[in-house]
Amino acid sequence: MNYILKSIPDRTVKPRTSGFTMAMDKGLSLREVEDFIEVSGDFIDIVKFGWATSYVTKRLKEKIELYRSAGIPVYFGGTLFEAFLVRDQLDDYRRLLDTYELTFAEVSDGSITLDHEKKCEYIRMLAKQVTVLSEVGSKDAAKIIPPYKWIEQMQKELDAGAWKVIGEAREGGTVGLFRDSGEVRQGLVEEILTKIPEDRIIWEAPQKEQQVWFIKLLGANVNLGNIAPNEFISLETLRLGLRGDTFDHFLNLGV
């Protein structure tokens, strides 16, 4: 940091498994990636190429290499996995991961109907090839999954070999963990945390108010995802209590 301030919460450092921040790249140019890394590289743990944007992204290999050269892994959004799966192209998807030398993959069923045992089979299969992130929750705002089902699915997916599970919110933060207004489904989150260790969960939280809520609940080193590239510095100041929304939260921790 550029100078010393007292009572700043300790932040984990890379490579980390808590305080993890996942970026949502929805189509950055190579120049924008370079700028993103220059400004926020210390805070970027992994980058997701949102949904199936990798299908239409120009100079994809060069883009992946930019992130890789900065020590930042990337992965394709779960919707791309679903797009291959629903077209009976799972083997093609696995070859795609090897072609681009990816070490992470996301398994999800937010846009398709998939038997959960079958989803766990795919997790077990891909976990032999890459590190798997599995996403729980639906992209359909009308589909409300009860808390016990979230817990059951998260646990089974972790048991199947997922490194971490992702709580679904989409890039807008208006489904899954959140109501269509963006408000956190507080009871759902609190119930999940009674059974699933917090360091095994990445909470998709694209909106500032959502990030603030999770930081106040779980501290500076909560795992957060679907963060826009231009929001990384802002999020880091929230984590450190250096923005009005969390300004008083860490002052009396004696750190």
The other form holds:
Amino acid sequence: MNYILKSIPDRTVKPRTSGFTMAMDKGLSLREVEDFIEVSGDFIDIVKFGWATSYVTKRLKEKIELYRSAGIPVYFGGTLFEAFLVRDQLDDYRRLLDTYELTFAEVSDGSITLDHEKKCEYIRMLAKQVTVLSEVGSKDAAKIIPPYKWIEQMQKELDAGAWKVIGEAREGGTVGLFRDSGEVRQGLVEEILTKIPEDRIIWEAPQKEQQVWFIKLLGANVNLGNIAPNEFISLETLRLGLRGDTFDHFLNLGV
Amino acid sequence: MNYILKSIPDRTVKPRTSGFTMAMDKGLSLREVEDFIEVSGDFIDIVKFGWATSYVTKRLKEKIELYRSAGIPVYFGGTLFEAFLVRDQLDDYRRLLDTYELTFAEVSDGSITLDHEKKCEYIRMLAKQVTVLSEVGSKDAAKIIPPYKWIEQMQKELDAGAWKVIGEAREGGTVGLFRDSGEVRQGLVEEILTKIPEDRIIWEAPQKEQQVWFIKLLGANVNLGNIAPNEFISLETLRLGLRGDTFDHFLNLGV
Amino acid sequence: MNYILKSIPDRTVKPRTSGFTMAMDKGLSLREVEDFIEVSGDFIDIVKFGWATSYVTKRLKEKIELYRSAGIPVYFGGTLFEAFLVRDQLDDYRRLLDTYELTFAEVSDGSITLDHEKKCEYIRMLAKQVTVLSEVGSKDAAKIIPPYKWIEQMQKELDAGAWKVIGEAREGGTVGLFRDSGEVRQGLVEEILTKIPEDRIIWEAPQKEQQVWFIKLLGANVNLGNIAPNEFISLETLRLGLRGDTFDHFLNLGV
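Instead of the form predicted on its own shown above, give the structure for the form predicted in complex with another copy of the chain, please.
Okay, now the whole complex, with that chain kicking things off.
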């Protein structure tokens, strides 16, 4: 930090299990990756190459290596897992993870219909190879999953070996955990939290108002995902009560 | 491509006449141009320097040269043509195209009122000097042009020598082909397609939902324009059925 | 300018007191700062490091120096002043300004409740050390300040030594001068202008439609703030009547 301010909330440091931030890289150049790391490296816990963007990413190996050399692991978005699965190419997918020496993978069913027991099998299988993040929630705004089912699926996926479960929101933040308008499905989140330990969940929250809502509910060290690279500094100031939206919140708590 | 996935739609390659993507550059630095080409060069068919941004662009010659050396032609937005025309400086405009050795130019009437026969004359005149893109549709949300008139104008402009016609949407995607809300004027597009060959049209479609709509209607190789540089990778995955929005579409077609 | 167009509105040049543009830097890397200056340096009159982003900015000294060496002064967002003030660390804040050799500072009360006489005292105090920009308006959309109070506060803050007063809008442009929807509080602006000299005000106007509205009301050389770095070229063309939105406006005036 560049200067001392009293009463700033404590932030966890790397390697974090809470206060964790997952970035969404949807096509940065190598130079832009360098800049992202220069500016926000301390706050980037993991990077997702959004959906199947890795298919058309130039200099993919170098790009992964660039993040890795800054201590930041990379994984491919769940849509890529689904693209391989639906084409009966799961073995190819597993080899792909090895080819790029990835240590994380996502298992999701946001764009496909997948029997949940099957999904848990894939989690179990991949968990032998890498650390698995599993995602709950559909990318289809019309598919509303009731809270009890979110909880049941999250619990089973953690039991199957997922390191953390991710609450779906997409790049835009208008499905899954959120309504079309971007508003949080508050009852859903609160009900999930009665059953699933907070530090096992990553909440996708691309919009500022969504980040603010989670920080106010769960504090500076809530796990958040799908953060755009140029929003990392903003998010860090929100976590610290140093932007208008959370300025009062931490002061009122007497942090 | 970095790995093999079965059943991916075929994409045309450069030089493309269909599956064509036009980028909107509204002020990238030289370094940002280099990055854009590194990341998306294979998918950039032509670059428009939006409206009259070229008036205040630093190192304009170098910038054009940078794109050109990557095999990407550049042209000035139609608003610049209109700015010269309305000031009675058309000869200056024609000299300007030569000064910068441009091979493309746009003829439009989005911000001015122009007799259509006159517009076609300008197309004929400029077509002797460069390849002409002509644009149909107003930048004024209040000026609704009925479908039969879009068709009539497009046909006459092609007859006058336009290489392709562009359907207006602006940077935001809220006029011309689209309603204020960004929703496609579906009937308009469908009616146009009954008369004008698809590969002679470039649809400006800056918003993701708009791109998805056109890809679902016309396939992976629809011509799209006004794509922001940082959306090129996303668009390419949409074309290939590798993002949630079009994931099902191509699988259902059994591509 | 790259070519000659007749009837372009005159623009002021640096150092400007009107036609002034304040940029919002919310976390650019050093390289991105270089690019910003390359592209838009002529139009950047001052840069604000948004809210308290400077707390977590890497290589802060170098970054300030980079702007300074291009003749562009930097200041810290008013939220930082408030963060120090509310923690009883005002002396630390004043030392901080010296440490970074800043020549400008902002005094605001967007996130705190501050007696207005007190606010004016802080302006008087800081005006002995630096050039003070003071900001009027709350960051809380629910706190509507009536026009007569805006005027009273602006006048008192100028009397206390503020160089210019800033009308609040935040990064998004949805509070203070604007409604939730981003629409200008037109009556408010017009009433302010009956009492406060136009060149003493900087209007925060991050959205294009807001910039257009102010340019149409006050001309090419209105003072605007909270402009995102990648919108500077667009804004300059709006000021010059070289984008669709203001194309007619200046021609009709016969500029």
